[in-house]
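As structure tokens, one chain now follows by itself in the form predicted alone.
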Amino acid sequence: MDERDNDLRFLIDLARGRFSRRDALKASGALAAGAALGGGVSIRQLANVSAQDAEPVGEVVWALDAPPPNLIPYGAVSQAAWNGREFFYDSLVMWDQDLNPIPGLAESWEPDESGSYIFHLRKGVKFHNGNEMTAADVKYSMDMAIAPPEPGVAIAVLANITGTDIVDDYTVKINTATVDPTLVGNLAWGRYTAIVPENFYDTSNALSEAVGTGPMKLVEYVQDDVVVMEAFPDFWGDGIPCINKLTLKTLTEEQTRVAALRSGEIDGGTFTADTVMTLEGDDSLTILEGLVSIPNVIQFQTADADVPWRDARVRQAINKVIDRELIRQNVFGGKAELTGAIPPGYGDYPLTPEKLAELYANDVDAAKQLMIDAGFEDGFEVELQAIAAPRSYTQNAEIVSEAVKQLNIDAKVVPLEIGTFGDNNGSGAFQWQATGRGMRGDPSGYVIDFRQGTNQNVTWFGDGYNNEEFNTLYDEALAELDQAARVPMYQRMQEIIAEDAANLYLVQPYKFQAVNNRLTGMYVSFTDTNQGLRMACVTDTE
């Protein structure tokens, strides 16, 4: 290796975070050398140097605040389940950090004349068992995705897929019932479209085993405790993985995570805003923050025929007395943003802060008049269920409960553990709920529940909410392949939801993660996953 190679090697290590403080003095000279190597080598470009040029090194222990219940690749809806398996699996398409679809296991794709999609697969991609991925594996995987074996459940966002055809060993056609502009985004999300070896469910225990094409391969899974994995040397992606061993350790109590972080038992985890404030003075730690897709919402159930809030005027009155700034400051310490149905950060689709402020303007007198007009000036009693942990959902509910007292509404807050809360939510066994919405692969996923006749709409709204303008816009947007043309459609749909107060969207909080300084390259992902660990590296700080 000549001097130019040594300079490039240092630049690679610098880009990946593999350098100590005593090496920092080399940086200026190496950067100058980088310019000579090819007209200006950037750190961003060097971060994409292939894994063959830099062997994975070091071990990382990352804390999870909820235990992965299993490792099944298909039909597991909980965030905890995804957190346990996200490094084992890839999808045909990926997102970059700005949510632009980019090639994953498919090098390219295009719609055909029927509106279905042709995907051209990468050649030479290896599964963790050493077998090469082919079209047969993709067909098997997509068949499993749309009809997952138990305990997985069918996912509505894939319901338009009618099947997958093998064109040749490296080409597949995913057929759709209708023109589907959501397919590429839902594949890029990747949460429900992992690619596994053909007949995986016949040869492996999908609950506790994982065989994918991802950057890490499974070493050990202990339910409610740890998921241990190691770098997959034949991973197809450039510059990944950088970590040699990754352990996901379940630590449900936040103060336990704090103690483990301070002692060096773990290298990082997720923490509340209040706890992060106590960690900011620790020079051995780095605090990361960013918006994530968790729009907090008060959800109404209007399928019951005799509830007062079937009347839009009652819902609109409630909207006018809720002080979202109070929630933003008191619950999240100012670290949250106003949100509509589509949260800020999701491309061009969200409503502007100015529009949201207009839609959410407080007016107690107007609210009281709406209640009189609706015949409910004396108010009513209602049960407001809230997710017990994290505590923020219950705090949201408590602030809403206090606000609606101005309308003579007695909202009893009932905190519930997530299992019971989720069961009630899925079955419609609630009146109001303080909850949150997660990431979606397409903007339609954030608003589908308001489309009359869709699955959850029937359970949650019934005939208690129906807006024909919304229904028409929703259907038109699902038939439009031009993504730019869809933007104003979804913005108007969000305005309708807010004007009708079909549900009451509150704020989208920031997410906080604290990491040991030895871990570089980690970032808070908008998807609310830990995908930053795919890019992260271990470095010394001596």
The other form holds:
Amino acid sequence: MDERDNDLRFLIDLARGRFSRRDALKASGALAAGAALGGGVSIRQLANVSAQDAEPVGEVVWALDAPPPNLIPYGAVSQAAWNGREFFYDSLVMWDQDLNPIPGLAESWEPDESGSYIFHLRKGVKFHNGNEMTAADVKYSMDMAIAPPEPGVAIAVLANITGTDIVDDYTVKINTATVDPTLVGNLAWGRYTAIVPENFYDTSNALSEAVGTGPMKLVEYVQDDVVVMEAFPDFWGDGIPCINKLTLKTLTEEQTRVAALRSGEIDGGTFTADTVMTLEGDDSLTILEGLVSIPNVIQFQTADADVPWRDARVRQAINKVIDRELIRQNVFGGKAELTGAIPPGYGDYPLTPEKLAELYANDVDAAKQLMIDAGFEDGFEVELQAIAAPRSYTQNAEIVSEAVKQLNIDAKVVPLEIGTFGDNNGSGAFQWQATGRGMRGDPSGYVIDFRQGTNQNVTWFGDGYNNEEFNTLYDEALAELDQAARVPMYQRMQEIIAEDAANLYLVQPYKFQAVNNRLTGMYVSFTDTNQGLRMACVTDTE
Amino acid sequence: MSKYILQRLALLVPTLLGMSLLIFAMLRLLPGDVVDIIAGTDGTVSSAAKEKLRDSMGLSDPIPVQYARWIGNLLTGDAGKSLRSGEPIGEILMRALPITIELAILGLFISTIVAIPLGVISAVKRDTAFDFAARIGGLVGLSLPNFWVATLMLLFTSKAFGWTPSIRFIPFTQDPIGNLQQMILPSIALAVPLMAITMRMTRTTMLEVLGQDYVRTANAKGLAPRPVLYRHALKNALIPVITVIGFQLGGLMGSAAVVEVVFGLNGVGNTLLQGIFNRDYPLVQAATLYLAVAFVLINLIVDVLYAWLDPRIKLA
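Next up, the form predicted together with the partner chain. The previous block was the form predicted alone.
And the full complex, kicking off with our chain again.
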């Protein structure tokens, strides 16, 4: 065993609480020497090292703020649904923390001449039921993913997949109707493309059972209460899982999560910026923060004829009076970034902060002139619906409502419970809405709604917004397999959206999680999931 | 008496029918449905796919058809399945019921054993410092919403003692001590407003009874103060108090929802609330009907108890 192996072993023991003071003193010298040679090892690397002789140890209880409605692997969209099942399943491809696609259950992949993709599967991968994963399982899974059994619903981003062919036991070909640069990203997102054993739906109750290849296997699922999991010893990944038991407990009240965290009943959870401030002085807790994909936006409904904001000049005028810095400071305490349609953190695709500052520059006089040019200098009345909880959406709306008074626009803020808000959003029953966008597997997902004729475009924009340059760029980017070449296209599309003020993107807030110090290796994932728990460890194992 | 009870039970039928109609209609008035919850509203799923799911869940059928189907199934003992997890509603409620019932009974017990002595002492020691303190305490207890009391309790014990009740329910049959440790705080939170009402009611009725002729007579014929107080005054003073407690108990089953949410207990109230948020119609309908039945039955028991305590009252 060389010195580096010793360092790694020490770090593993350190992370798992299996070290004594004497061990620490002995090893610290070796570590310091290693670090001096540039051989420092991060916790993340630690989680990825092979720990063949280390058993998973300790239990983690994590609080969810909404109950997972069920455990179905396919066709359940909500964030809560994904939070309940994310540790059971893997996809063919994964993302690293910077959203670069890396091998998952497929070791490698390449596009063929027709634009379809060949995936070479990892060998020796075991399902939780003990069976080995083969191409037949992948074909079954992909078939289920594109046409999910009810109550799953077909997911639009997988609509271009026409089927999956088995090439041999460890090779599959995923066929697409057209050349599809979004496929790898959507697989890496993993949310809709879990790999389950063949005939899973016939042999299991998919609503409340889970059989995957993930690091945790299901012990118990109680609706609206808990999901209990234990480490899967035959997990294909290296060095994980580190913890032996993981319980996801639904605690919808934030103050309950605060109390439970302080008393050690839970090891961590998600908190609002306001609450995190009250936890900052607690030495037993660590506050984690990070960007997640929730760009906040003011959305216009332009499908209705005769609404003043069908005129681009009206929307541009509104854009010029909204002070996004005020939103950043007053709503999020400075913990937010300017955002375009694609939020900062999403690889190379977002617009730079400088470009965004230029596009969002305030100019009240120019805004008033635009309103005069559009013939609306006397303003108008409008209803601005906002998501009631979390409060930040309503607060965004209040600031916007205040700002547009400068243009004689009377925007009445109406906070709505999420069910009502969502129903109005989906059916287009609104004038303006203060809302947020979620995570996407491919950048096209952030801008698709502005493409004339797409599903939500018809409901939200109708013939009230149409930009030919945008439409052309959108189509070209969807035919381009070279991801680097797609970057400037999506940046230009975002510029068009901001210049036309088709919707008004505001800011991208940071997400906060607080954890007990005993939990190490957790991080705020950009994908707005708790995937850090996959590689987290506990320093005491009681 | 038995005729009266049968009459009251018969009245349960139209009451529940009315309730079921109300619940059914009100739920459908809420915008959105479970398909929106499953499919999201972010454009990830096409409208056609959502409609297909609605059709197969029977949510596209006319409302009267849906209602008739639900009532028909209910009459055969089938309360349906959760639209989210597919779990039979009966199983969900049987899991949730013991939590809510225990919470309600403990809440009632705590409030009663504290409030009645306080009310009696307050009445006997009228206009003393104790009386003023109890009355002010009662007023405060009445004014505090129990979600606030519950949250403060949790935050206080976590900050002061680094302790909060277990977030997973411990059945009494498995670990009685653990169960009581877990349930004591939520029960107190639930008991506080009820305690205040009962205490004030006891005080008022005791004062009234203590001024009655028969109490004066009892005192005049030389009975010791204690027998007068307990045998003559208290028993009569308790009749309206029991009515109030009974009414409160029915409400307690509902207001337990708030306490259950704060303490992360998965009782009927919390289940009902999550059902509403997720538009899980069969679950909400069944849970609400259960609460309605509980309310009506508790009122019936109170009425019977009332007659037993005061033979002058004839039930007919």
